[in-house]
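Form predicted on its own, single chain, as structure tokens, below.
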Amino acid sequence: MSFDIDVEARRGDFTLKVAFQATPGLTALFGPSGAGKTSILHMIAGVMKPARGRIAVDGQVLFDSAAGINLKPEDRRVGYIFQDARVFPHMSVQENLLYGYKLAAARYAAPDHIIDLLGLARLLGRRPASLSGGEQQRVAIGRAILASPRLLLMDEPLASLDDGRKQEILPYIERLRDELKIPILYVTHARAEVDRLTAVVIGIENGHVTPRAG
């Protein structure tokens, strides 16, 4: 799968203006707090529409303003991360992980793979109060990926952890870099993450991608 966008949009005073491929794999949108980072993922989900532009998922057109295409979000097939895990309190970390494999409207991943890929069978019949920070996303990337998405967006997964969840969390991220065959962008203002997720880092600055990251 690959994945392309050339978009603009403007938001008062600042203009962002990006174009990039990615193929899968992790790429990294690295830069500055209020580069852009997020609007961009906000474009390729659909809760944000740009001014004109094009966005496709292995040839599949989502945004075309030449074209008058914009799916809704929820026709895009695309995986959102967040900061926080946003899991379902009243749900078992397995009914959590089930809802999104439920919503797929094509399913490719298997729940069982993602339960072991991610450590989670330990935990399936908690529910995510009792869960620590890393537990809960680590539920909440699983139950993403179980809906079977085009493209993963990541939207700073780490930033509301401490070190010691952050480095508890990572190893599971390289083996969603390894294993999955979707295109996934990682946005982050983290050099560390950089360096140690992927050696693709498309650089954001003032809206805009710079010659080099960092």
Given for the second form:
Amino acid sequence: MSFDIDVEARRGDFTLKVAFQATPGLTALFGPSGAGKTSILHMIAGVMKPARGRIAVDGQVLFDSAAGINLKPEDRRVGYIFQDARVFPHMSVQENLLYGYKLAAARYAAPDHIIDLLGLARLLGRRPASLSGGEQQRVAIGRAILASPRLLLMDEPLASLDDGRKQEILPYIERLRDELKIPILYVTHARAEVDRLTAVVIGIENGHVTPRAG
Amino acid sequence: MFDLSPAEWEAVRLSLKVGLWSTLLSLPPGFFLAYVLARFQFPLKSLLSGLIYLPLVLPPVVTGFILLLLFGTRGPIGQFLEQVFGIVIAFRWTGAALAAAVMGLPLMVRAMRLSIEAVDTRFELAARTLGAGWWRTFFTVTLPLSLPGVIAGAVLSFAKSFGEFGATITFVSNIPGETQTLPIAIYSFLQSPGGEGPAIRLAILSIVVSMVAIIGSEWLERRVVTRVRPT
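To complete the pair, please output the form predicted together with its partner chain; the form predicted on its own was given just before.
Below is the entire complex, every chain and molecule, led by the chain shown above.
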């Protein structure tokens, strides 16, 4: 599995023009707020349409302006973990976890295993409103993986958590990084997270990939 | 006190029937209109919402008169329905249900619209990335999350339909057993000598029905809200 992106987009007078590849494992998209990192994820997920370019996962084209291809978000098999967990408030933890699983045509993730991996067994019957921020984020991560995506996007998944909660989640992300055989794009502006999680770093600044990220 | 005469029972039964049918029939278009108004920007949007909310501010007798002109036996829609489907609604209880639905629609749409506007579209986006198409997202996320407003809207519409007077009497007149709903029956009793007793009985009954509807809907809403809204 590999991931390939080469796109251009314009928002007002802000121009975004990025091209990079990612392989299985965790790749950090690192840069200051407003650099365009989240816009890149939106284009990959199919929420925002690039003006021009091509996005492909594992040989399958998700977007290609020249060929007129633009898959809907639900057809892309791209998992998205948001900064705010967005766990469905009207469903139990278990219903949340199985939401995408039930819809997936090709599954590689087994619920029991993921529930175990993320330490969710005790939470299955709970309602999201009764969970802590860290627990909600773990549910969101499990939910995304159980949809068996070919690519996982993580948009500052720790940014809205306090330090204690961050330390609680990080080991789980490390386990996923080591176990999942898909590329993970991890957006952050926190140096410490990058240092801890990966050596593969793509710097993003002002809508462009920086030539050399430290 | 509560030995209702057959005629009085008939009025209560008819009002309940009109209220239920008008509410049930206006639910789908009501939700659709609320959704369109909540989510889309389009030219003439204020004209559409103006038309929906118009019966709220218009004198009910005018609304009834317009219905009569359109759906009456000589009205363009009324003639069409009769010639093509053999349906006559003028001076029938179905006409009373239509008048009640038109009068209740603004209340229903308003409650639903507010509730749909309060649904966080980020949950819908999350559902899409999990593989749910637009319709599945609508039925598993948008609709359940806006349920409190749907219930509130349905109850308001029912309450309005149950007690609608002006548009109903203008459109379908005052026919006992067919279009004489509870408020129209009260009005008729008050017009006739010695009718005060039945009028008071029916008035008390309408208060009871209204209170039950309000309390029931609040209870239902609370149950749904605690399920749906994060605390």
